[in-house]
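Form predicted on its own, single chain, as structure tokens, below.
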Amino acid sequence: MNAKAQKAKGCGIEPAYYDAVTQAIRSEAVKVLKEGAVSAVIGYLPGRRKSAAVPAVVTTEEEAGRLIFSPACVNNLSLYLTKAKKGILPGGKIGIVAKGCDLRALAGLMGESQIKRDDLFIIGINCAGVQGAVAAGNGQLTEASIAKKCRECTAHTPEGVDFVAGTLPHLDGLTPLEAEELARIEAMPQAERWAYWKEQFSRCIRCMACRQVCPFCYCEQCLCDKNRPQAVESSPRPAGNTAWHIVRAMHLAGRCAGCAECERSCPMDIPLNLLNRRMAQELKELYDYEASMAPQEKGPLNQYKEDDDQSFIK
């Protein structure tokens, strides 16, 4: 059997998946661009390094005749839609390819008017996952190189969208890592679980990385910058590392996608991820709410009814 009809070992995806999907999303996007339906297509194209992706936005039928999807192919591309982005993108209406997590940061961003959806043309993935910190040397996904995030996604089939590229292969069953880990992080003393995070915490360098790829950080100016009045330290002290992570998971909670680009942006390792899950976790068991692929207009915690439980309140 030749390497390219080779399974990825333990993942069940062969690499000619890849190939399949790279294939749609170039005939589809060449048709948008020479149609006139966009000005631009948002996506991926061969990076520098063998088996890499970098984020592109090509806007003529040759470049997107080079736009690709593979393992590597893990940044969240609506990112560049956002208003902290702004001057990369030409006027008119905007092609984006998406994976599952990307279409649920797009959904939160449309419910919170930050984009339109008649502005866009979405182009989704049938996605059976990307790569983690770990690469696979050859460029296939294997179980021991396949995303935390991945493992159990929920999202792999795409909704509300103008086209889907790909067709979804079989998933073998993968151990959820970050499930097991969040519940050990759990069944820990509280006094042991806040020792844990100070300690993830104190290794902060106020980098401010998780910001910059996060879809949802999408302020032009943080509140975390000012310095008249000082919300929060901007050094890398314990303090105020401890602030600034505590207020970003809070200003994420029920509107975080599940991305994990802040996690994997981190040049500190702090699992960030898990803190965005933790809270996700509180939003589903509060308040029967959770991120998806749907626009909702407003989350439980931007809004007020007057039969919310106030028992909270002592």
Partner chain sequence: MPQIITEANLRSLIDSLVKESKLVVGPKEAGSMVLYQPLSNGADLKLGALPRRSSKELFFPICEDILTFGKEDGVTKVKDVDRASFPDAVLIGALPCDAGSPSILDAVFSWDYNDDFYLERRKKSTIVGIACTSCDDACFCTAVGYAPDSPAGSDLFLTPLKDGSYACNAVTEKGEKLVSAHGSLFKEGAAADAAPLAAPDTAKLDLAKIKEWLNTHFEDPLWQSIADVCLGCGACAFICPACHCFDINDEGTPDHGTRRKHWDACGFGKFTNHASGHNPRDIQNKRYRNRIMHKFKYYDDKFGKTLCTGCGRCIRACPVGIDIGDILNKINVQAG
Second form
Amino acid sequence: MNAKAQKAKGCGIEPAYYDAVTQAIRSEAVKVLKEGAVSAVIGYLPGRRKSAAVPAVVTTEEEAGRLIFSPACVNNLSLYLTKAKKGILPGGKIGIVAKGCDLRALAGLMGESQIKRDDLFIIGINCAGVQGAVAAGNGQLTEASIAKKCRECTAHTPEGVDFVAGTLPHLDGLTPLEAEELARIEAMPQAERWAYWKEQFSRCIRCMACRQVCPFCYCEQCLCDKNRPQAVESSPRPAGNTAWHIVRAMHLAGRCAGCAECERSCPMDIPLNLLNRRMAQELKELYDYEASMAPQEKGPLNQYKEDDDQSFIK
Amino acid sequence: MHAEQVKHDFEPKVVAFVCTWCTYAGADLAGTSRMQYPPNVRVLKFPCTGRIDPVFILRAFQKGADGVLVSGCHPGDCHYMAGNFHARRRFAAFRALLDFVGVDLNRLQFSWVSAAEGGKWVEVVTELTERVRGMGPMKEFKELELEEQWSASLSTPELKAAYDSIT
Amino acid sequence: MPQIITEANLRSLIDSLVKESKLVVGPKEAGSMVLYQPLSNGADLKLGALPRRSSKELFFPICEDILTFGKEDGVTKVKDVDRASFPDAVLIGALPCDAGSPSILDAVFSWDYNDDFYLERRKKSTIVGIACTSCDDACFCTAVGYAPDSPAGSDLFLTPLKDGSYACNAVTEKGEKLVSAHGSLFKEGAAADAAPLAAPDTAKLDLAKIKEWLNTHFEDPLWQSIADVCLGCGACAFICPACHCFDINDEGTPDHGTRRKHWDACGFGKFTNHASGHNPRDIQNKRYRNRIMHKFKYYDDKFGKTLCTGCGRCIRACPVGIDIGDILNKINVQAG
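In place of the form predicted on its own, output the structure of the form predicted together with the partner chain.
Next comes the full complex, and the chain you just saw is listed first.
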């Protein structure tokens, strides 16, 4: 146990790995832009701060030569392809840099007919992991700074992409903190679970970062913005906050790709991905559905079987 | 003949979201057949269980329901072919979510009641009402409704506790 | 001779204030972060970390009731919230970037209309600021005219000393009152050396030049380049000490309900949506432009102040890494 924990300390990922991925992305992005195969590439540019990277839509070879991949490249860029962000992309085929978890979101959006595979040039990343909300000062990935989702990633290697950047380094197994937390909450007595979530949701300030950052929250009219009739209180009080987070989790059930962007974006550190994971787990158990890198025609909640479980119905 | 009304200390509010084609007709049949069922239930009619959004259930609890019933046509009998099949999946997922955030699922009942099943309607409503009566009022959402962020509440519970502990 | 208060006495001061039924608000540990929250005793005070949200919520709550309405005998009766019941409050341990914000906001809340929800709370509050000793690469208070030891906005200002105690500087009458009412906790004496202050690594911006540039660059490619990635969430505005937009919502039923005032953000798509469906800021870059314009031009035009204290919260919180410090630097350079 100790030896294993020791070994995992540095995550075994050398900065050279990120440099190699960066070089691969740059040369491919420059190439496709030069050839005119795409009109823009959505990727990451370095931020002013060491621990930050900024999503960017690059249209020139010069800009493409500055694209990076580092532990700070946390964003799920598929968001920028949805109609929530319409108007920011030039017409024509678009290149996009995607990690495995982002690819699942791309597949989900294709399944929901929001984007077409033919309109994309996907630069997939052999992804070793990115940082969580707590960034290390030097920008390097450590066991303390790696994102929780990356600790139990099942999508290191991209599938069905047009170009693969980088080679996957050897990865040490890390303890699945999030799965443990999920199990801990599930094992609580029901009243304790209520108290847990009550405390979490009461911190919510309704900045809507969880909604805005989600590739699947592309509705032009959110139910939660409506006040005639009002389904969910828009005021940031504990009552409305709880309702909002329940509704959000429900609307994402069977659609969420598990990129955990909602949780990362939350300025109040609400563990939103636990809700998403609990729903994903339930849909896997009930209907054997899992988000995948290959588009699926229908999600678990817009199809049915005549013999679906109905043991809970009288 | 009306059965003797028993006085209870607690009369739960039960909200029933029903489909118009089967369960509403079933409840109607129970009425026209002069069957007795608890008057605690407030029936809301929808075209189909497929139209019953989980947010309605949430809203009912938030606004004071102690129990919620969702009822529609038996599988295969849906007036719109598959509305109840979709609803079945949606509610299976929603139950798991509510359970995960700590809502007692004994307060939420789903059933299939056809237009011919007046007796089953009575049975389902009675059982849910009595079960919820035994559980007492649904306090969780009501308490939540009264809570404010600290900056808006004029005296926080925490402050009160603090005064008590210091003086 | 300056007044000195030891850390133990500072905590005792909180105990005394709580005993006097004052609402004492200060940085307090809350799960994974520190937040300004009501303190139940001196031990709760957690110094040395920047709270995740600013302290503006003491004066400008996230959400507050402004009236309630209900039907009595078929007639709708409206009941105002009694402003007199707002508690006397002491904000303790506010960093200069937070302590400075209410004095910026006073102008807008008492401009064409006196917002007595804000003003009453403000009147009843005493702010005990504290010099800042730690910073990170998002901090830029020095760039916008504040400083880790800026007493602007504080009624009483504490400067951490090397021996762990604090030098007290009563900036206003309110601050003097606070000291004299708890005289036994303070002692006069020679101050030890001050603890090293935070030193944000940013160059000073020329705010006048930036404003001049903004005067003439309502249309500029810069807005497009930022707004392409902006998500339109309200994280930056909500944790900002100076953002003060709010929305008013009636919640409840026609028979019984509450009118609530709660935070709103200019980044939201619905913020300027008209009832007609027309939206003058229909795309994100117009919304982001408004955020910068409001902070560094409009507010200055109207009230002669800048709506930014350089706390860096928006930089840390932005889900897509938009860096207002970086943008201001760019404008500063462009402005020449």
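Residue numbers count along the first chain shown, from 1. Note that the rigid core is defined as the largest set of C-alphas that superpose within 1.5 Å between two forms. None of these values were measured; they are calculated from a predicted model.
- Relative to the superposed core, residue 298 undergoes a Cα shift smaller than 2 Å between these two forms.
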